[in-house]
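Have a look below at one chain only, the form predicted alone, in structure tokens format.
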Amino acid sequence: MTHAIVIGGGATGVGVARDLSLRGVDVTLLERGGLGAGTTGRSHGVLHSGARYAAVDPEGAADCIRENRILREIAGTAVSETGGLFVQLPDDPNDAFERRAAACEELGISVERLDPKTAREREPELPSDVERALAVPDGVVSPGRLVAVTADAARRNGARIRTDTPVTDVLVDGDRVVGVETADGRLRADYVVNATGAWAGEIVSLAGIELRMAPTKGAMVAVSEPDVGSVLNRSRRPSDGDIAVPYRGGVVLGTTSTPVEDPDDVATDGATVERLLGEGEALLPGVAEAPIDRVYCGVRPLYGGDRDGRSAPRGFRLLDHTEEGRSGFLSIVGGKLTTHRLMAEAVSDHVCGVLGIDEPCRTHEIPLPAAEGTRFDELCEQFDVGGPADETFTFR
């Protein structure tokens, strides 16, 4: 049987393991710690509708709305259908609002224009000077639940999920990658997938090649009030502190974009926290004085763009390393939590094409079996799932 190794146990990695195992591939997933411990477990948890990107990246926005609809169907209670609002305040440009609305309509993303009274009826915590709002089908994902039930589905299909198993070397024979080495020994494979996100450059360096990532970290502040039901966005160009994400009992304020050299650099500082609270105050008056539950950072697996991170493409890239003399080896970089399933489909299509496996993707039509059950805590414990976002996004 064809054997593939997937390195990385975030949403994309477990998604690849599930997809390949459904196509009959013998899969082993290796994660250096617990599942979802990297970028996935440190996200703001938004299930994007695509509205945030519609005017500047229509292709990426189209991916988001497609995957948004699929995850609502297959992911059960790992998703909360909160809805979202893009809120225009006095300092926000009129043209940004209209461009976003028009772009959404062109892409088939449902939108509803709300006057100030209706917007505040829907979200009473909005400021009195709100000028209008655009309702869109955003939602919230519990990253830990999503990773756990996806890994469980892969395991049910025969995949082996190995946590606390860091890869220490990539095995190369001539111009082909033939496996990996861990503390437990060598593991050979017909194909190796590098799904380590912001750490992708470190893994490819073990194979003697270079991958220039451009990771940026984003800080988030979870506060225990106010009680908000929708994902709230400022209607302006993406910038620091322009989003508020509801969770049980409060909101997560985010986010920032700071270049980092080391993807393990997830430290933040008081000035960043104060900036996020200050920006959040304009969107939710009084939030700057709310009790802080936790502060955390996540590192985006960006590839390309300038070093401030805001202009780096938010789409994903599949990088086959054959041209660099390392066949049987690819890296998947970029992307978002919302599009992890699509990323996994692209990887699996490519791997199966190389290996001569003629099986279609079915992950978009098969519900995640544990997603409607009550086994989340059990599965999270089994897979050692745990991160700041996982502690935050447990729904009512």
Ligand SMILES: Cc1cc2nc3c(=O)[nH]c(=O)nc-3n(C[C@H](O)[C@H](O)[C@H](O)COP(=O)(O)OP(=O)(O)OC[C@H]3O[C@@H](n4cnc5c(N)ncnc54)[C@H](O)[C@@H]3O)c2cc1C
Contents of the next structure:
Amino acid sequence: MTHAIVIGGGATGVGVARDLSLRGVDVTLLERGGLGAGTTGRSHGVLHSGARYAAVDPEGAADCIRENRILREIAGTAVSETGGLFVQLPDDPNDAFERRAAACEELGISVERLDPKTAREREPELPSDVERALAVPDGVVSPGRLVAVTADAARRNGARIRTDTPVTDVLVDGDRVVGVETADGRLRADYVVNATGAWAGEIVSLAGIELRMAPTKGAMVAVSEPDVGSVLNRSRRPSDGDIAVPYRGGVVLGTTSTPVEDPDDVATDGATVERLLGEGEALLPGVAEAPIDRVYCGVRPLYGGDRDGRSAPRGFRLLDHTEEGRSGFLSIVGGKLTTHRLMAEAVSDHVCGVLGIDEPCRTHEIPLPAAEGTRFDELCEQFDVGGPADETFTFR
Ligand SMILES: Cc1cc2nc3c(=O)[nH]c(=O)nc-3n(C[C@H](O)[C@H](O)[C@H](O)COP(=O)(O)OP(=O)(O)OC[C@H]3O[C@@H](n4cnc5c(N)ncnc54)[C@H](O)[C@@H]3O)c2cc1C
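Show the form predicted in complex with the ligand, please, because up to now only the form predicted alone has appeared in this conversation.
Zooming out: every chain and molecule, the one shown earlier first.
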């Protein structure tokens, strides 16, 4: 049986493990910590509709709305259909609103224009000077629940999911990658998938080649009030402090974009927290005085673009390393939590194409196993799930 190794147990890695195992490939996934311990467990958890990117990156937005619809169908309790609002405040440019609305309509993302009264009826915590709002089909996804049920699905198809197992070396024979090394010894494979996101450059260097990532760090502040129902965005180009995501009766305020050399650099400072609270105050008056539950950072697995990261492409890239003299080895970088299934499909199509396996993708039509209550707790324990985002995403 064909054996593939997937390095990295974030959303992308578990998605690849599920997809390949459904196509009959024998899969071993190796994660250095717990599942979702990287960027996946340190995100806002927005199930993007694509509205945030529609005017600046229509291709990425089209991926988001397609995957948004699929995950609503298959991901069950991992997704909450909150809806989202792009809110125009007096400081926000007038033309941005209509540009976003038109771009969404072009892409088939449903939008509803709300006057100030209707916007405040829907979200009473919005400020009295709100000028208008655009309702879009954003949602919220629990990163922990998503990785746990996806890994569970892969395991039911025969995949082995090994947490707390860092890959320490990549084995090369001539011009082929033939396996990896961990503390438990050497493991050989017909194909090795590098799904380590912001850490992808480190794994590639173990194979003796180079991949220069452009990771940027984003900070988030979770506060325990006010109680909002929808994902709230400012109606302007993506910028610091322009998003508030509902959770358990409070909100997660995000985010920032700071280039980092080391993807393990997830520290933040008081000034950043103050800035996020200050920006949040414009969208939700009083939020800056709310009790802070937690502060955390995640590092975006960006590749290409300039170093400030705001202009780096948010789409994903599949990098087959054959031309660099390392066949049987690819890296999947960039993308979003929302598009992880599509990324996994692209990877699995590629791997199956190389290995001569003629099986179609089925991950878009097969529901993920349900995981609520004690079942979810059990999976979290088995897969060591528990990133900082997950502590905030207990759905009501
Ligand atoms: C601040 C912030 C907010 C975000 N908000 C959203 C959002 O609201 N919605 C959205 O759709 N996307 C969001 N994103 C993007 C999204 O979180 C990421 O694109 C996605 O989670 C990346 O998943 P991944 O599996 O590719 O990478 P990761 O989740 O980082 O997984 C890579 C894994 O590889 C492991 N690894 C590293 N080295 C090794 C090794 N040597 N051996 C074994 N394992 C190793 C790591 O521990 C990690 O678990 C956000 C990102 C950030 C930074």
